[in-house]
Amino acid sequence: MNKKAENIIVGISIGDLNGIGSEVILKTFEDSRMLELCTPVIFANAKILSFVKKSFTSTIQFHGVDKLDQILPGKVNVFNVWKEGVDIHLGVNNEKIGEYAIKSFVAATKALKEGVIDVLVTAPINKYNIQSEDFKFPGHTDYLDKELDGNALMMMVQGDLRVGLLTDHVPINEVSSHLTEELITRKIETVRKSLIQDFSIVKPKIAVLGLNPHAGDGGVIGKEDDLILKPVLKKIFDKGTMVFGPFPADGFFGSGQYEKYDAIVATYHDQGLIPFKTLSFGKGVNYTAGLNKVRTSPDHGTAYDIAGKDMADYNSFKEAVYLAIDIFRSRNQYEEITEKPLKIKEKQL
């Protein structure tokens, strides 16, 4: 395949075939203008997608390929990860379907590592039915953290609202034990670096939410904020990173305080995602920051209850595609800018 510099190849893992993933993917690329921005490659099976599109009105045409060097720009490419038929029962949780979701995801990740695709956008999976002897990860992020270079951090994005997490899929009664100086320092640095190279923010301002109600209220409601978070954040700030907090989480979003910062870092999953999804549901994107490759996904799950009913809103998936493209371009620009001084210095020597 002859690849132009501006022709970004977007790999897409199919997710749970019994959920709404296939529907939001196909609806996104019904708009032919999307093919002017990128070349999509869906990791699945062309015959299965032809079956799925019958559940809603669609005129989309596929270019099925058995080898990744057969990808064509200007087409909706489907890489046939498997050849056999699959029994699809839309809206049903099924372990066999989970196996195919992982086949798609693993194949797409391999293509991402090898540079065959430029970015990866993942459709929703069911975290329960994907578990097997070969795949024992809570979700996409943990697998990507193992397979790619860097340190993964879950960041939810919608416009200028960016919410990162110190801990993600950790039971709430274990969160405090994970909040070490090493983890906090590493996560804040990941957020800082991502804001600079992925979002082109030269001097980012980062807010961190407290773990306990009222950020501990001076130790009255838990001591972690005073004994762990505050000292570590001060050390990070003193080294030049514009990080502030810990802030009481209960009123931080409702008061509009979040608008003063380029990113907000929550201590645990629901503390960050509940306000984020309240403000942005249907348009938000889950971005895996901190890795050497770009991966995004929509902010929703498999939605079995509406699968096959032509009711799925595809805007979050479309935004995930847009964000992946934007970050890919931003990273390339950042690398070009940061490399030029070195080249100039080499010439002078």
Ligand SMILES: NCC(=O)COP(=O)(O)O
Contents of the next structure:
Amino acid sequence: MNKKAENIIVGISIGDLNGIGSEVILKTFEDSRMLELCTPVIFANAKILSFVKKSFTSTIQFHGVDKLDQILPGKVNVFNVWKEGVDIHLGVNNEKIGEYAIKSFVAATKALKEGVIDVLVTAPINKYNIQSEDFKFPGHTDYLDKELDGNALMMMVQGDLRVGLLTDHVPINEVSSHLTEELITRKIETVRKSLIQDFSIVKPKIAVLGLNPHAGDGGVIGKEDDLILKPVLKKIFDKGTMVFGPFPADGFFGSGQYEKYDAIVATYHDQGLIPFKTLSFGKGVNYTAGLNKVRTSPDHGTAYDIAGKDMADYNSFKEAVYLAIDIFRSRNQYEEITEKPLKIKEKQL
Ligand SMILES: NC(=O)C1=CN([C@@H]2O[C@H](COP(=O)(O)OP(=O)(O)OC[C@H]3O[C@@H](n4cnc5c(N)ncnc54)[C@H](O)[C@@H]3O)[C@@H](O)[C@H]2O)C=CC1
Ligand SMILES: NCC(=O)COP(=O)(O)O
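Please supply the coordinates for the form predicted in complex with this ligand, as a counterpart to the form predicted alone shown previously.
Okay, now the whole complex, with that chain kicking things off.
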């Protein structure tokens, strides 16, 4: 059942309060037309956001609520996840602020699981200051993978450019050992399904980058491409998925080959994110594919160096809101279409 646009409830976790998260959220919803597109609910504290607002040229008005059933369409809702004041020092990294980032994220994830919000858009966290006895995850993706159904896959999206990762928050010296047949097969299937359900691409074409320089040059520079990637990709292809590669990664983007595919799958984080951010920084979105719920975030981090200076570009955050809504709609449509498929009448001979 498709919801009316403004009734799609977009939950927003506040991220690191000392970073640029609050600024990009406020700037996005400063434009009242955004409220015709969705009903936002920020998981934080209304008094604190009113204080942070003073650092920027913002006239935004908040609707603070203590219960999620009090949120209203047409308002920038703030769900008070905590009541106490918080010392904000924009641009400063500290552990106390990490606790509030996680309080917000955990509460928003709970609301997402329970269907109180339709989609989740996360503002950036600092991966170091969020660590605690209770929260030991390198990022949002890993926590959501544990909390939600499905298998999370990090996918960066900007227009028709989609870059998925076989491994994400994995130290570089462990990447090779993660690249098993099981992982590659599962990740490629997640990308394929996401392209169909979330992006309405009927028969997606997927390119996979090689791990080693020149995809190993026949085994001269590393054996993983020949021994693991090639045979596994062939198996997947033979079962009907349009997957190609492994391609030498260095020239793939520069030569424009990426434009021929619906998604490019990189073997590790920086192999995919460096070309992606070079091509689309400021407009890209980080999407967690493969889960039963939709989560997006902007393509940037906490940017302490510019926090509080009214310099942050909010377009990536706005794109993250748009994409979350688009994917939510696309999934609903896909469900409707596939729920009761039309029976194909067999031809009478
Ligand atoms: N989804 C998330 O929660 C993410 C969190 N991070 C975290 O953020 C922290 C800082 O990471 P960095 O690698 O320094 O990346 P970063 O994206 O915070 O900053 C890189 C550079 O880009 C600039 N920049 C970033 N966003 C901008 C914006 N909206 N407008 C204008 N300039 C902008 C910054 O000023 C800085 O010069 C780390 O702790 C990292 O783990 C990084 C990426 C995503
Ligand atoms: N570079 C994107 C990134 O690492 C963000 O991670 P996550 O917090 O979205 O899992």
